[in-house]
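Next up: a single chain in structure tokens, the form predicted on its own.
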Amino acid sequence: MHKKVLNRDRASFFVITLPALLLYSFFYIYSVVLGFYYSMTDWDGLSRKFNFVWLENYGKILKNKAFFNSVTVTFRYAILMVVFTIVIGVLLAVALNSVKRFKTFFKSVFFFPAMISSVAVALIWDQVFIRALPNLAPLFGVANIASPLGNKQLALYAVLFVNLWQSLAMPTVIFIAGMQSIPDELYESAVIDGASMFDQFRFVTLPYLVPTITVNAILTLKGGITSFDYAKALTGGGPARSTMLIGIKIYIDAFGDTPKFSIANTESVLLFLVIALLSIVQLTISSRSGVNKA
């Protein structure tokens, strides 16, 4: 009889779980074949007709300066993004983590921008930074400045800080609950040997966090690389390429004037396989903290 009913709950959660399964087949597992099936033809992504070339295009592509160029550009993108977002998060959670009153109100107001649209926040942004930038400048004694967008020294930083804007609300999260799960008798025994706050931070907290902060490096890495609507809202690539992310190299790629679809299929099977291996390094690092069992 027990077996009966174990039988009919699973033959339950399989009918279930079905139909999710099957979207996520088509949708995803799908796609990604044929993605790799594409990047080995000359398909423009309109004609009916194209030929197979096999590796050939991977052969463009590492003699492209162009596609090196979004990737050297991605890939500081991306690397800022991780430091930023570590250093700033771990700060912000130690002063959400000590603030005694109002604590919940704090947490809800810092965590709205992740609520928001990304496109919408990036369009929110633009209109600050062509209009209201320069009109409030004069106000502090700044005169004749320009939108940090039109300047290609300028212009990634500007698309980071956006992003950071939004994205930092999540990472923070983890940390104050990374920070909420150390023992309070270490901080009582830092405090009876004399620790101050900052050797509490270095010598309690900080050790707790390595796990967190390891995890959070890797989730942003991954999210850095493939940055697209920030940029693309922003400023489409430009100036002069400056924040021509591999993403928006993509798209560009694809749906641009003269469409290389197969061009670009081969440089998303290359960012598939980089963000797959970030994400095997992700998971095992997770299951050796302990990180998932928390």
The other form holds:
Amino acid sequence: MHKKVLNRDRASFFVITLPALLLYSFFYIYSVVLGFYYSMTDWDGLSRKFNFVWLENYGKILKNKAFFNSVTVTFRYAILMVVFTIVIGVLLAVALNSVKRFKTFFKSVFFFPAMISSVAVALIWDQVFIRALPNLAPLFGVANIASPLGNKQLALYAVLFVNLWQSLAMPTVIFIAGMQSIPDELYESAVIDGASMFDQFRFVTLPYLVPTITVNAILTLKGGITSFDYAKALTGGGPARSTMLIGIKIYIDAFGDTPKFSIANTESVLLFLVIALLSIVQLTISSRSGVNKA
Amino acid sequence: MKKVLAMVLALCMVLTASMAMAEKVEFFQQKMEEGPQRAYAEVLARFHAENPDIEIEINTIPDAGTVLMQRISTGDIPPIFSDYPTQTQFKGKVNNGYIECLEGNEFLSRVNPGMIELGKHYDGQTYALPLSQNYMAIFYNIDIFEQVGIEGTPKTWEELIAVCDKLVAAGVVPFSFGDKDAGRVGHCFQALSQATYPGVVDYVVSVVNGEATVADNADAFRKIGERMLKLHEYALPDYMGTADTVMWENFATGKAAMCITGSYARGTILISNPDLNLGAFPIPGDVYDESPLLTGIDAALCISAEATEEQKAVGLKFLEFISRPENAQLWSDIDGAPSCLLGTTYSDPRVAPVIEKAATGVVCDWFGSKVTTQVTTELYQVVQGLLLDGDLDAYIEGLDEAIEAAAL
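Switching forms now, from the form predicted on its own to the form predicted together with the partner chain, please provide the structure.
Now the complete complex, all chains and molecules, led by this one.
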């Protein structure tokens, strides 16, 4: 009787999850498999016929300088993104957590950018860089302040700044949630032991935040590597390829005027493999540290 | 009961018929500039007045070329769309059977035969109705030129530099550039390079084919690079961070005396400042008679081969309508580019230097007519790098690397 009920429950659960499973299979698994398949063809995205070329595209891409330039730019961007998100996010969370009055107001202010679409944010900042920035020149006693988007050395940082301005809210909220799970007794004990504010942060807050930092780092790293919208709207990959993230390169190769869809798919597959590898490495390392780990 | 049934059936028929009549036919047009957008809207208003039972809806979006390609690859081809028939990407679409052949349609006889010839596919057939001709030129503010005392327009590179020096001496900034977008840098590069070195495109083709390298012909490419840098010495500050719209706005409002751009921007510039005394002259090379004017078919209209018969009929009707001289004239007047249709005039004497140059036959087409978009896109990035660094050696090396990278 008990076994019968168990089976019936299992069947119910299976039926409930079936729509999600089917949708996931179609939109994710099927797409990924199809992507692998097209990466081994010579389909340009336009032709009605194409040939199977096995790993020829992989060989071509691994010798291509433009691809490696994009990979370098993307990794630089993603690593900077992770570092700034964690550092500023934690500091912001500590600051917001220690605010006694108008707590909700301040949290709302910092969360506001997250409510705007990324492309809209990019376009707003584009105008700020082009039109507002030069008008600030007299305040600093200089003749002109050039838009960082036109500077090969600064463009990536400008895109990163806009990205952070908009996307920092979510990691900060996660950090605040992580902090609220730290028992107050630990801080009280630390104070009795004569710990300074920094010591409290270093020896109490930080160890408890490790799992949260891990989650944020993984999410941000993934977001950084697959980033597309901010750079596309702000710079289109320029100037001189300085913000040519791999996402933009894939987009241009796939849907440019003379498309190379199979090449774009090959690039996507390589990106997929890199992200998968990084996630495994990061999860393995971070699971060995933290307050409740050996 | 029978009466009720008959009434319901009749109602269904009326609803179905009205739905069929109200079906909109999409016209996907690729130009984001304000001039052509207004021009199409005006012509379409006339078309709808003459054909109240047909509704054509214009769809204009950013990054239109990419979106169009994406739509074609997913089988969602707009029934009517604009494209560039001399470009290699267009020929690819024709080769794959996505575009309806227009041969046999009477309205093609209204087109300038030279433009028909230019727009023909490899098979000698016409797949797009050429509507307007584009050209790259130096647009200039006639009032500023007159105030500074510059007579006539420069016909050689040396004369152009002399004009720039005179403007600088009078406290006027000669050029407004907008180099934030690599595509705009590329248009300037294409025009200047062909004026400086008329055989440049064929040479690039030979590099693409692996028969030569840019380094083998470094002096010619170095000269082009030097001239790009030289012109930017006369530019408004922060040109690398300036978008094309701001470049046109700066020029239209008199912040600079000249602007190197395509005829596609003429209408937009005049919309920014309708009182602007706007002239244009060809980008000069060393010898006037030997420096070609960069020109090609700009707006051209085509019909999807996969559209329904009804949509094709609507498309042909629209093409016939827009090719009538009075409508083509209206379109050209608003857009600002010379029409490809016979019976139209482009009478603005202020752009006479360009029209005269075109009439000499010393003209050349865009890089895209001979090389792929990947090649031009990569080249543009290198030229953008040159403007940032001013490193001519890296630029020469970069051009070869760019062509190799684009060969993927």
